[in-house]
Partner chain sequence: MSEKTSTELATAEHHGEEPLFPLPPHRHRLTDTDPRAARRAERQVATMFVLSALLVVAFVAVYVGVDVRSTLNLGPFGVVNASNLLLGLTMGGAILLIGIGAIHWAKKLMSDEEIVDERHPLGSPKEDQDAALEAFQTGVAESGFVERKIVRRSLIGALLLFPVPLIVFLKDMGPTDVNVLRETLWKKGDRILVDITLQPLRPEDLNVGTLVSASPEGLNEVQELEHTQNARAKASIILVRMKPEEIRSQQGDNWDYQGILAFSKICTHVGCPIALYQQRTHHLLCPCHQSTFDLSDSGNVVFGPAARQMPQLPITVDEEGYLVAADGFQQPVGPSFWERG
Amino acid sequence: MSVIVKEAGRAISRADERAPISSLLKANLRKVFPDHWSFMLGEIALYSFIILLLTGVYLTIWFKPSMTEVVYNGSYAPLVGIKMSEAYASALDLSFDVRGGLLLRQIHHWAALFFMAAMVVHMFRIFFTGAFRKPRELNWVIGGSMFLIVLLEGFAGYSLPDDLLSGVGVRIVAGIIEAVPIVGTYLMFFIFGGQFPGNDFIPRLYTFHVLLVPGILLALIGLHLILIFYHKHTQYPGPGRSNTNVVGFPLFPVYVAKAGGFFFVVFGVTALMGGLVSINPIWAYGPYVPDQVTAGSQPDWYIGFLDGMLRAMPNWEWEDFLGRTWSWNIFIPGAVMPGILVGLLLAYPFIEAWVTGDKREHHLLERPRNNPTRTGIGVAAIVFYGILVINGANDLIAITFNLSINQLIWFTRIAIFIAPPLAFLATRRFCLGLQRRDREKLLHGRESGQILRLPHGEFIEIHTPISDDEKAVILSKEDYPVVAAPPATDENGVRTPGLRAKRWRARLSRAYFGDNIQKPTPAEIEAAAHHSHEEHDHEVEELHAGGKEVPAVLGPDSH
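That sequence in the form predicted on its own, only its own chain, can you share it?
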């Protein structure tokens, strides 16, 4: 045994001499990473992607991406003798005749939903804490691009079985493509290989789903992790934490052990869901027939906003304009609005950097309350998205609660313009209130809820000083100066270049930071502490001078 160990050691040494891996590992395995539960959201997304790859390999062995028409003779009796595509027949065989096929198919579907959900919540965390600021703008763009690609990938996987429910979704996409002015029909023929549904779409979608997109995602995830490793991980504010250090635990052995264990937790939960909770029972829908629609059909949650926009859009069309029909009721909600939303999502870090004029590197996260405008924008976007998702299920809501579907559509059309601004204003005011509360804590301490009666009859509330940890978190707030608008001309009468853009920047800067509550200066904190000590000493002197006993202290539960 010792001989084998020695020979293995020599082989490793020879390999290391030619490819010096040990020095690389030694320098990076002890890299320190901060510790916080919200950082696990990105890990859930990564592990869900790994589960998708593992289960997807198994499913590709049995699935046949063909639209050739066959007669079903499998184990599911209600569909025996029905004509269907070979893709749908193989999906049924995978569900009923392949050992473990239904379990793996459902694990795959649940992992896709977890992957998308974890990505969305992970991006919420990054947005609300300002983790996208310099030098991480590129990583935000990569993450936003992955979100868009995963959305398309989920739709592709959802559509591959060629059942009636997924076929309706494909038909909606075909309609959106056809609605593109001038070139829509040509694009649809190019993608589908002829008239819808054609015979080439499922094979092409299969290649897109199992080869092209996973390869792109693997490259983007690898680049994303490399940039995280290179820039070092962001950390929440706290004692001893700054933009120049990282407080946490080393990658090896702490995080390697934690990551390995957490992977099996995610895998276990996903497998449990796949085994116990049915999802996408394609056998209940039947094969796709172009002239049929499944009643109450709903897409997966992450694509529901698109369906909601299509349902909310008025019926605006131009007929025979330049010899063509212009379907704005489909093109605007199906292509224009998603494009605008994705563009704003990817460009936001650069917009905020331009407004603030901040070119510093940020490795310390920002509390959402300390940037009320950004937090308000995020909450308004969530409300906007939620209203569209609700409208995407307006038929089911109308049936369940005995409501008028027309009234629901008009409610959505009005609420989409009113609810997000109201959510923005309410969130902004709430954040400013929290800033005032933090300022009071720094100056006067925390309200204890206890009332002290002095000998001369005055009632005062006792304030307890906050901890050093809480004080460090509150003092981490950055006060951004409001950018002033430049004069129209300089002292020589020369017009200021880019005046209009600079004035817009000043207006946006005032909107972002004009109402922010400035944190107390060290002199103000010291003066408040000195004043508090003087009041306390004065109270003690009064007690001793009057020869009184200890005064009554009334707590919040006193009667």
The other form holds:
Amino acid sequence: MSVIVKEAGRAISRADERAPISSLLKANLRKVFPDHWSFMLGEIALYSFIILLLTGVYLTIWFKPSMTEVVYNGSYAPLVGIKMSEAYASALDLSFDVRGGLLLRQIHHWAALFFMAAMVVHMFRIFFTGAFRKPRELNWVIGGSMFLIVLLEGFAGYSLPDDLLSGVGVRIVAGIIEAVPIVGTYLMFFIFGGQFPGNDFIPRLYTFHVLLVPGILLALIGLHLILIFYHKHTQYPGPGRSNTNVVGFPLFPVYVAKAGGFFFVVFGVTALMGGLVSINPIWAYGPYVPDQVTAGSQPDWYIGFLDGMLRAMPNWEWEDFLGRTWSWNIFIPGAVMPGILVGLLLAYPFIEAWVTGDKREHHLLERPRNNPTRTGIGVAAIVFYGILVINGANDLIAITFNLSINQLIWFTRIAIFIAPPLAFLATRRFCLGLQRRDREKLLHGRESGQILRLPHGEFIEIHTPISDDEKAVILSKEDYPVVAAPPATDENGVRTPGLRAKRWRARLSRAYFGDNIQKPTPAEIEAAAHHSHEEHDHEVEELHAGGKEVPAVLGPDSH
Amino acid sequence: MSEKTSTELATAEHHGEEPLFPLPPHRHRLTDTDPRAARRAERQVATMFVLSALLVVAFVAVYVGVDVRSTLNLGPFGVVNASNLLLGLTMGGAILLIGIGAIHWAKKLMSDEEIVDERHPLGSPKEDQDAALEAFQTGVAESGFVERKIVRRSLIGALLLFPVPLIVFLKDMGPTDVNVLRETLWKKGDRILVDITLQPLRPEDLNVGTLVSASPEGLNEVQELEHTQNARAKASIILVRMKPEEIRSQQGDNWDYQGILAFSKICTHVGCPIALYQQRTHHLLCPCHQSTFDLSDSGNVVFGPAARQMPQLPITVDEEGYLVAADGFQQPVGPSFWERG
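Return the structure block for the form predicted in complex with the partner chain; the form predicted on its own was the one displayed.
Let us now look at the entire complex, which starts with that chain.
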């Protein structure tokens, strides 16, 4: 052991003569990170990205990004003698004739699906706990941008093998690009090097997929992590935790072992999935031919909501007086809506900060119930997204459950407007109910379920006081003030500048916090304790003290 | 609740500077108190690491020993590729065991006492901010960026124009003659060949209710010549036959031949090929986004996101009795585009 320490010390001092390693290690080796399972979600995303880089490099060894037509002559018998692009043929070769090639391809695909899923759930965690608040707004924007970039990257990778399924996906994207007003047709011609499908798309997409986007992602992930390190990780409220400290375990050795170990867990599980569970069996679809399609075509899950939107949109198309075509039926779901959704996503921290007028740093996470409007917005967004994902698979649902596809689409068209607001209201109510319950618990303790009849005939329920740990969590709630609208003019009769915006802000502030349940003040808690003691505990204690049988205890603990 | 009390509370309240309750006392694990438990955990961790190493050996053995084409019959799970399965199990297992071992080590044997770090306000100290601003001002003054207007403005102008070449390069990414989207291979007298067999069709080959996919003669030569599938992406058609009295309308007078109708196969929504045909209703359903067209009624849209009817190809027979195009398409096929008109 001592040899290890000595050798490490020597290595460090040798390195130190060339770069200030010791100062760096001193500052960071024992850096504290808080512990919570939900902090692993971002890690899964990061590790999936590393797995993608690793396996992707291997795939480039055998994959040939070319649309040149070749006749397949490999070892997958059903396709022998069939004309196909070199890209598809090389994807088949690496699946059937390269040892471990299929495994690498399947690990790559599974890692991509995990990457997206981990990002989405990670984003939920950040959103619902308010971790995006100052000083982390920029990191939210970086993360949200990465979500969009990874979505495009995933679609690009899915399209590269040029099989029938992914080729239809590319055909759809080409159709969406064509629907962009004014520049759409040119854009499509530029991207495809002419008409669809042309001969240029796969090689161009390949450079995009293996060079351009991974480079951008690498830079953004680096920035994301540097900011996390610099800000120090947020933590959940609890005893000993405050906004100005961070409680947890040191980077070395605990997190080196746990987070480092977790990389191997994610990689190991992904590799097992690659060996055990078939994903994207491209040989079953056949090569892409523009006049063929498979029924029940489904994109990878993360594209599902876009496809669902495309399916639900009514068929609006204009031809203006100049004979120009406005394909609203494609442009709105294909480009406008995704733009609005991503814009709202990225802007949310700034919207909320404007409404609250809150300029303080927040390092203690907020419980979702304590910000009912934000939580409601989040759940409404999930419901909105969920309906679209389901509609993206409506043909499979119609077949599986023997339903009418037309009715399913009409259901989506209506539900997409009705369900999210309902989800918002229900969630908000639910949160306020939980706030009330928290207040009750602080004031009177937890309902024990034991009903007690007192000698004079009164029935009471025994409340048991809650632990300090629980109190610490509940008391972490912040009571945001409702911002009042300023008067229209000041005392000199001068109109308040920016009055309209300020009135809006007051309205939104009321919507956010107007219904919040105030947490009790220390005085109230004190008074409640005193009161309940006077009322009941006193009598119960007396009964116990007198050695008498407690009369008529009903409830779950009575026998 | 009133706004007043709310404001008072929020301003009076500290912003979580001090924890309200102290850290609960640390509870020791069994491995902290019982040396035997600690040794057991040590053995478990080491076992996982050793197993991992053994699995790597097994991986190499599989790589060398199992043929890439050999299969395994897993009963209810079907026949699988043995090489892929075994490589995945050994590689995944080896990696996973390192991870589980390391985490087990951390959880059982490394200190689990929480430590507290203080956070410090994120901004730089005031002196640093001032010094930074001053350094910036000095730099600006020394450069003369403010006074030397002509230098400044010409620089800004040059920098604005500097990306222009980078954008101009993109011009040759593709052609800009969009009129090719209006043309297909079809012209008067082209024979209609059934897909796959590439045989010309006679009217009697089609029964009422059938649908066949077809393409123009000469498509394959064009494809060979151009080395692209572009022609196929536009020229592909479907033929359906219905009783002549069932045809309610067509896009042109007598564009059918004895109840045989020809339509583009490319959806007018975003271009998926369509061949899901419901005989009874004469509806054609796109498998991608469920646009539905009524082929007995000019191919008009009856449901879904597509806005335009399926373009119809007028057909007839030639002197040898084979089905041919009576003319080319009279409107562009495939998805709408800005210049389509």
